[in-house]
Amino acid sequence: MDLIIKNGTIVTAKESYIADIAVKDGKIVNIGINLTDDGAKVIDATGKLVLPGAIDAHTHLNMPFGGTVSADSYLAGTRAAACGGVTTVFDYPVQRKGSGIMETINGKKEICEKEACVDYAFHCCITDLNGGAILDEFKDAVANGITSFKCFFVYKKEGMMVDDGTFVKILLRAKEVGAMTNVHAENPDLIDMNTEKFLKEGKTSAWYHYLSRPEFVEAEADKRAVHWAKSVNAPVYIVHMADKEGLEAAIAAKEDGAEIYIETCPQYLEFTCDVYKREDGRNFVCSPPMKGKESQDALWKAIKTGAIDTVATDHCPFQSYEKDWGKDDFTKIPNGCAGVENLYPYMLSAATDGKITYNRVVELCSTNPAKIFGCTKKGSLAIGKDADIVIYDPTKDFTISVKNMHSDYDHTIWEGKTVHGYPVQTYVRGKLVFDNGNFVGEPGYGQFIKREPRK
């Protein structure tokens, strides 16, 4: 044995109770009542929960946009992950006119093979089908553990946009070979309409981020998602949702049978589009924007209903010089906001103060994505799965902070927030790479995690 963690509150998707968990090269081996240490490394997890690590299905680490590169390399993106809790990030690479889907992965896998703190893996984003090259090279990329892909409905000047027909000919694709179908929705007519017209009316600030794409023109396209998705019987998972008409047409989707997953994020549960009145407003400028107080009230309520399926974060952040572009002009202003390190205190923090549960916390950020994107080794602290671990104290206050973030970036949106409760301790396949507020990980330690098909 390699590692004993004692006596800790165990916390899964279904269920919590006090056991032991023993490690060895890696992997749980057992789950018990006063396991003997057998020479192993003993943690002593008393009054504390024991989580599996979670999943960030949503980063952009490295991501060339707006005129520049998100602020967090994949070492400090991921650096920053262990220290929140998270074990496991899924990264966007862009797949680009001419350029096929391994090509695209596989230069990004060799950056992460060097810098990666955690284990990762990749959704692909596909902008041009190459004349339907893209399409045939599916089944390899599938073969190879890239089980899902992604389309914008956005994005159409900087040449990222998928039309309609090409959205149905990659959801029918996607389906026949395993894989799932990721969209970011919102109207990229509307929101080009809207944004010419407060240009001309010198209407500049970030207030005018939001309103260019208010609840109605991502609520369009979430609708139109579900549609194709109903229509050609595919599945598909709707990234980033923040408002309430179409979270509400998904979620009737999913009752009637659609195979409909719905993510969200912790911003979109935490602020509402008054924060682009602030002085600061456009430090919050991503997309989609945060939305109204009933849209976040909504997805609260989905939350604890179950609707929702997953919460990850869309972590891009920038340096605030760079943010500063659009101090003048919001379509200047690089799109994006950091989480990563903040995605499990906040939604545990929720359970702390009674919000929701821990294990529904553990359901969104650890076991349902760890199910809907193949994730066969994590997601849950079982025997025979990667020793992903989080030993969470609740009686910790924390105040978050850019002095006591482990990224790159120079600000936060999180600034000043306090969650109550913290992790102590991530352990990533039972390596220690966080204690009690220090990364002692390594870049390189993390492994690609080759998923498994859909059935």
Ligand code: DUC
Contents of the next structure:
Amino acid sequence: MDLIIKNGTIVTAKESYIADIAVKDGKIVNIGINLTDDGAKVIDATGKLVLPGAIDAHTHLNMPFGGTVSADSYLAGTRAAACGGVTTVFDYPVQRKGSGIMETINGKKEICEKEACVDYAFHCCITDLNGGAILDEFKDAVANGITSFKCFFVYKKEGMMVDDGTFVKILLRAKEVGAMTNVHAENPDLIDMNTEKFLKEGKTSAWYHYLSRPEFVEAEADKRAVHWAKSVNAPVYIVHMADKEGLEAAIAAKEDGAEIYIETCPQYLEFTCDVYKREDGRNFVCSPPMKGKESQDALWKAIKTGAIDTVATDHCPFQSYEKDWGKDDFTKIPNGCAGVENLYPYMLSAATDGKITYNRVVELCSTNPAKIFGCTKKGSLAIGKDADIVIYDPTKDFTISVKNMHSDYDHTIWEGKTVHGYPVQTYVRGKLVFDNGNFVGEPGYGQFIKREPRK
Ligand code: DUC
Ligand code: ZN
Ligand code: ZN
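Right, the form predicted on its own is done, so what does the form predicted in complex with the ligand look like?
After this comes the whole thing, all chains and molecules, with the earlier chain placed first.
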């Protein structure tokens, strides 16, 4: 035995109970009462919760975007992940016209082999079918553990958008090879129309970022994604759901038996569109933008009822000077905000406050993403699983500041937010990577997760 975590309250998606966990060679090998230590390192977790590491199923690390590159490298982003109790990140490399899927993924994998501090997987964003060759490559990608592909309904000018015909081809082929199709749903033509109008009228503050992509812009695209998925009977995973109308349409389709998964993000649960009226509103610019209170209430309701499947971050920070490019023109603000280090503490704090259960947080942030995306060794504290473990102190208050985060960005939308309860230790496959406020991991320790195809 290498490690025993004793007397903590073990939390799974289904139950909570006091027990010891034994770890050997990076795996959970036993769970029980009064386990003998056999010379293993012993951690006393009395009064603490023992949780499976979170899986952030949505990050954009080192991503060329908005005229620059997102501020967190794979090293910085995964270091921050470790310090927030995230033991696996799913990043979104973007396939460009003329490039192959594995060519795109292998480039990122090479960087991660040197830099990643936690385990990692990739969804591949498909932007061009290369005359059909990409669809042919899906099978090979799945055989190599890349079992999810993303379509952007937006970012036409950036060359990332796919049209409906392409989307349907991807849906069908993904289903055929046992993969999932993820979708960023907003309507690009409405965004362009609104943006042009506001710029002509001299309406250029961050508030107009929201008004150019309000609730309807997202709802139309959510409904379109749902409609196609239902029509061709293929699974779809809607990323960063933020609006009530689209959410309700997706839930209704799920209730009708469609295979639809819904992700939302902490920023939509915490902030409303009012942030765009603030002097520093540009720092909150991301797409889709935060919406009104009604949408936020609907998201929380769906978190509570179980209709939302996952919470992930869309972590894509930019430096202040880059956000400042859009001080007088919202279209020049690089889209994206920080979040990977705040995901688990924020959601667990909601549980500490009694809004939801700890079990539900584990389900949303660990068990469900593992199941949906085929990470069979992750997502739960059970014998045989990877020892991705977070020890959490529910009594420890923590006020988030850029000064106590572990990324490379210079500001955070979460500045000043106090969460109730905080991780004290994070283990990735049995190795301690975060200890009482300090990163103690190692770049290059993180491993690529070769995922299982869907059945
Ligand atoms: N939205 C963002 O805000 N940033 C990255 C990509 C995206 O879709
Ligand atoms: Zn997106
Ligand atoms: Zn994203």
